[in-house]
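Next up: a single chain in C-alpha cells, the form predicted alone.
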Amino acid sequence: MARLFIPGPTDVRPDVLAAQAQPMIGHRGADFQTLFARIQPKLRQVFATSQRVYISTSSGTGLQEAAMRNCVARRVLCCVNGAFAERWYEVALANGKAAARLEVEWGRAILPEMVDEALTADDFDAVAIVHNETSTGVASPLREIAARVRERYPEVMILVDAVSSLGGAELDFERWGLDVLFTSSQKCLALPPGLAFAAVSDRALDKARGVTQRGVYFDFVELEKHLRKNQTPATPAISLLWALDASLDHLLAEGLDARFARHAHMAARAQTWAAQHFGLFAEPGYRSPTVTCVQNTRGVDVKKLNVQLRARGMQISDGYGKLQASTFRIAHMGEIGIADLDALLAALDELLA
C-alpha cells in the first residue's frame, strides 16, 4: 500500500476503516437516528454553521448538482479558472439552467472585483465558485468574494465547491454568508469515497421551496424533512457513516485551527521545494493549502517516477486535464503530516538527482 500524496482519495486511519465493520442497522430505526444525531453537530462544527449539513450517498458532484437544481431560478454566474470550476458550468447546462461564464486563465484566482463587475453587468440569482481548484493548485479568496457579493447583491446565492479544502483550510460558512458549501468524504476529511456533505443556509432552503423541478434525490426540501427526523430520504451508506463518526472525532480532537496550521505548514514546505526544483503553476498569493501544482519544467515522466515511488510506499499525481503533461501535483491533505511530506520530498530528491 502506498502513502497517498494525491488529491483524493486520501489515506484513512485504520480505526476509521475498521469502524465500517459495525453490524448493519436499519436506516429507519432508533439506532440509526442515534448515530445520525451524534454526527450532525460535529459536521456543523467543521462547517462553522449552526444551520444544517445535509449528508448524501454520492460524490461531491451530486451535491453540486443539488446546488444548481435548488438555488438557481433565473441565471447563474459560473466562475471558471480550472477543470473543476468548468464543471460548475457543465452541471448548470445539464440541468437546464441559464448560465454565463466568468473565466480567467488557469493558474489564476477569481477575485472579488471580477465577480462584482460580472454581477453588475447582467441579472443573476446565483454565483458558483470553486474555493480550491485541484487541477491548478489555486485557492481563490472566498471570504473577500463573499463579502463583496453580500454587500452589493444581497439576494444572490453563493454556491461553493469546497471538495478539496473543507477540513484543511479555514471556511466559515455562517460568518462569511455562504448559501451552499459542499465537500466530499475522500479529501481533507480522510474517509473512504462515497459520501458528500453540504452546509445549506436558511436563505438557500427558502429559495429551494420556490424553485420548480428540483428532482428527487437531491431535493433540499426533502432532505430537510428527513434531517429533522435524523434520517435521510433514501437509504444511506450506513457503514460509511460509522467511519464518518470516528473520523470527525479525530478531526475535532486535533482542533480545527491546529489542522489548518498543519495544512498551511505542509503547503509552504511543498511550495518551497517545488520552487527550488521546478516551478509553481499557481500565481503567488493564491496558492492552495492542500495541493501543490508543480510546473514540470524538467519533463519528468511522472508515471515512471510513480513506479519508483510506489516501491517506497508513496504515490504522487500527474497533472489534470489539459495540464496533464505540463504539471504534476503533490497533495498534502487529510491525515498526511509534515514528517510524511518530508519523507516524500527526500525520496523525490534522490530519484531526481
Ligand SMILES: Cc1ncc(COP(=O)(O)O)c(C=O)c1O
Given for the second form:
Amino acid sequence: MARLFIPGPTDVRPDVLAAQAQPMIGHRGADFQTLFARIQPKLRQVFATSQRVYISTSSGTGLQEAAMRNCVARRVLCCVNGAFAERWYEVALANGKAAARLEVEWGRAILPEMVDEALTADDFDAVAIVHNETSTGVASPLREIAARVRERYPEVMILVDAVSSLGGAELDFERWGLDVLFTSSQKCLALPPGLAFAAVSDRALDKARGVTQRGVYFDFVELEKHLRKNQTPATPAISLLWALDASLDHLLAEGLDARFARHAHMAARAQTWAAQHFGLFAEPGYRSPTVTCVQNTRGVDVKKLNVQLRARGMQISDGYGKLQASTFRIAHMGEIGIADLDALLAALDELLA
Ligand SMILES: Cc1ncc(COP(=O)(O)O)c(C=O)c1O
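Cool, the form predicted alone is there; where's the form predicted in complex with this ligand?
Complete assembly follows, chain above in first position.
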C-alpha cells in the first residue's frame, strides 16, 4: 500500500473508505440521528470533553472562522509563529475583528509567559493559537499556556487550532480549560478531507449567544440547537460520517494513549534521522509529535526525490510558505506506523547516498 508521509491528507484504511459506500439516508430521519448519536460520545472521548463536539461539513478553516466569529467580541490576541498561525490573524481581520499579534520567530514555540505578558497589554477577550504548527514542526506547550490563561485571565477565550495534532497527541480539552479546539478530518484522524470537528466549551457557547454577526453556516448557537436533536443545521457529508464512525472505532480500539505513544515514537525516530543527515528546523524541546520539519542543508531537490519515492509508493512534503525551499517535511500521523517510517527512512538513505 502506498504511504503518504505528507501532513494531510493522510492514508485512509480501506474499510473506512468503503464505509462511505453505504446507501444514502436522509439527514432529518431516524437513521441519521442514530448514526450521529453513535458518533458523538466517541468524538467526545477523542477530544477529552463531556461537553460537545460540533461536526462541520467543511475543512478545518471553516471552524477556525467559526471560533473567531462566535467567541470574539472585543479584541483577539493571535499568536503567530508560523504559516498556519498567521491564518488566525488573517481570519480575525477578514471577519472584522480587532486583533493584535504576538510575534514569535518561526521554529520557536509560543510560551506561557509570552502569552501572559501580551494579554496584560490590552483588553483581550480571546487568545488564538496553533497547537502544532505544521509549517515549522513546532508544538507549543498548550497545557501550560492554558493553565496560565485560566489562572490569570479566567474570562479570556482560548481558541486552538489542533488541525495537525488532534488524535496524534494529548489534548485534554476539559481539564486544560480550552474553549474551542478544532481539527480537520484528513490529518491524524485518518479520514478523507471534507469534515471538521470542534469541541466547544459551555463558556464559549454562552459567549457566542452575546456576540452579534456570527454568520449562518458556522453559528455555534444553531449548531447547538441541532446537536441536541442529533442533527446538523445544513445537509452534512453523510457518506463521510459513516467513515468517521468506522475510523473512530479503530482509533478507540487502539486506545488514545497507545496512539499518542505511537506518534511520539515515530517523531523520535524521524528527529534522530533528520539530526544525523540534515538538521531540524524546530527548537529542541518543542518538536512536533506528528510532523518533522527537516532543514534542507544538503540542497536536496525534493521534487525529484518525491518522483523516486513515488515509484516506491511513498511521498514526503516540501517546505511550506517561506520555508518551501529551505526545509522539507516528513509527516508521521494518522495510520502511519513505525515500520512504515523505517521503510521510508531506509529508502531515503538509499536515494540520498
Ligand atoms: C495547523 C493547520 N491549521 C490549519 C490548516 C488548514 O486546514 P484545512 O485545510 O483543513 O482547512 C492546516 C492544514 O494543513 C494546518 O496544518
